[in-house]
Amino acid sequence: MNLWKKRLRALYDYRFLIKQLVTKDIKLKYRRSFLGYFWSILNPLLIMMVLVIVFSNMFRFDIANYPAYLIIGQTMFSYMTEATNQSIFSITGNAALLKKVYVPKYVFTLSKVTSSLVNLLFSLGAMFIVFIITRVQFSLYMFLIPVVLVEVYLFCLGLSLFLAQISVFFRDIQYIYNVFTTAWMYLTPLFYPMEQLPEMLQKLIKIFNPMYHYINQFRTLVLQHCMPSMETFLYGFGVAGIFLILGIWAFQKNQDKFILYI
């Protein structure tokens, strides 16, 4: 318990550094961009429009309010891929600084996941524009959206810590992970209904695909105007907790070896 208190205290002490790293990541992303932060709203809207045109003509899905259905899945999954892909380089990309001064190594990974969360919050602007245009009815259940965002943030943080530490020793992990996320995307009902899949595959996705549950919670709150099942919430926080504990454990175990490989 004292060890965890010490770590939490260190996290609090370095809060200003984390804030500066997050600010730097956001500024670098939009530096020399003509549209600037507006691009975070425009980009998901353009992608959604293309996907709606393509999939609504190629496939005949019986999905009510397909644009809103699509942009929710697209936005949530894009956050996960952005946060984890950037975190892979969070240690190796700051090798010069880590060799000169002592800084808790996890702050670099934490800042990447957090800066991606800020970008996600910008993207929510595009999502709500779609909600207004497609006349999604507002409900009090939408106030529970931050709960879903906390779940997916903790999940991404745990996965990012694990990827960040393993990429120090195995640089090829970035290529393997890109292939993995591509398969992951197609095995997540982003642009098709779950019912299109074989029953056995549906069961496997519900058991082993956390992103399905996070996206489904979001869609249930917004499109179905009701509370997701308690089992879904428990699964979401449970998986997020498991990945967070695993990520912290692996990171703490190997962080003293980083200096030998970066």
Given for the second form:
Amino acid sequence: MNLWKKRLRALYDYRFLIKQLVTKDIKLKYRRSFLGYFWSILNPLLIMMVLVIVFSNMFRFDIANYPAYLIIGQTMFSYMTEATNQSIFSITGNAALLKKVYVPKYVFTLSKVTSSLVNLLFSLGAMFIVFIITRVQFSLYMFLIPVVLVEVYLFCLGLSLFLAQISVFFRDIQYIYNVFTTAWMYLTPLFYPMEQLPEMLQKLIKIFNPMYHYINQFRTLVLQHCMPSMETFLYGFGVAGIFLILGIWAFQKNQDKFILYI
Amino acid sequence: MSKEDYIIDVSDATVRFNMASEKVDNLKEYVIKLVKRELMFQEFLALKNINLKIKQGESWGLVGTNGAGKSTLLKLICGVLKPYKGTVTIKGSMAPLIELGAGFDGELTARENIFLNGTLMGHSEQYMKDHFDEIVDFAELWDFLDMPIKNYSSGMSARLGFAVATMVKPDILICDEVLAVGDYKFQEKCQERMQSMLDGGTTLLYVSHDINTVRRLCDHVLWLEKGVVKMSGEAGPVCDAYMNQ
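Write the structure block of the form predicted in complex with the partner chain for the protein whose form predicted on its own appears above.
Up next: the whole complex, starting with the chain shown before.
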């Protein structure tokens, strides 16, 4: 117990560093681009527009308010991919630093997941523009959106810690993971309705795909103006917790060996 | 003398690198080699049973040929490396190993890097704001503050690194060949500052191939050869022995 108290204390001591790293990421992402931060809002809007055009002309799905349905799924999923993909390089990319200064190594992974979250918050701006244009009715349930974001954040943090540590030892994890996320994307109802799939697959997705739950909770809150079931929240937090524990465990088990491989 | 008096206490420390005979850093090769049973590991001891006890206020020079383990020892003391056997105990705050461009992000400007570097050492933003002018004054880089570090010359970034690391008044200062790239005037300025920090009670660990600087700055010297201590003690005799080998 004391050890954990000490660790939390260390995390608190390094809060300035985390803040610096997060602002660094955000600053660098759009530095010297003409539109700057505006891109974080514009980018999801443009991608959504392409998808809306593709899927309302070439493939048609029977979904009410398709643009809103699409942008919720797409924003949430791309947060997950961005956070984890950035984290894969969080240790190897900071090798020069880690070789010289003692810093808790998870700080770099944590700051990547957090800076992606800040980007997600920008994208929420884009989302709300879509909500306004498509006349989504605003309701008090929207105030529960942060709960969903906390779930995704914790889930991504756990997954990222795991990926960050393993990619130190195996550099090709990034390619394998890319293939994995592509499959994952098609197995998440982002641009099609869940009902489209065979029953068996639906069941599997509900059990093994936490992203489905997070996206579905979000959509229920915004598009159906009602409370998602208690089970889905329990599942969401449960999976996030399991990943977090697994990630932390793997990371701290291997972190002393990083220096020999970076 | 009781154990508590040492600010740095390295006792019987061994550092082992588990080098694969060929570097395997991807999953595909790992699996293939595992199946073919070719996964050989070669043990390599970078440091063997090192003992080093340093009291507060002492200044130690580390000498030895390239690959003798000097930098490895510094990394061990920094906490970047963990000993395979033995223990390393440090009491007090430490500035990071200053090397060329330590802790700088090439894309960021000098101004941003000063803050990044300071917080990396665990200082608050306010503290860095208060000392910002002092740092830039010392590094004499007012004209280049908003230029990305990647455009700096190695001498310029070394100046900045030295300025940041010494500004924060650590208990332990560790320098690894940092002055080699600075111009003559700046080298003098740095040595002056190190001397004044020493007078203020800072403990110094200094790696250099310039034996004269070591003689001037350090009162003790550790001579490493191939990972073992060849000689350690008062600066004069060890330096003489090192030069006369």
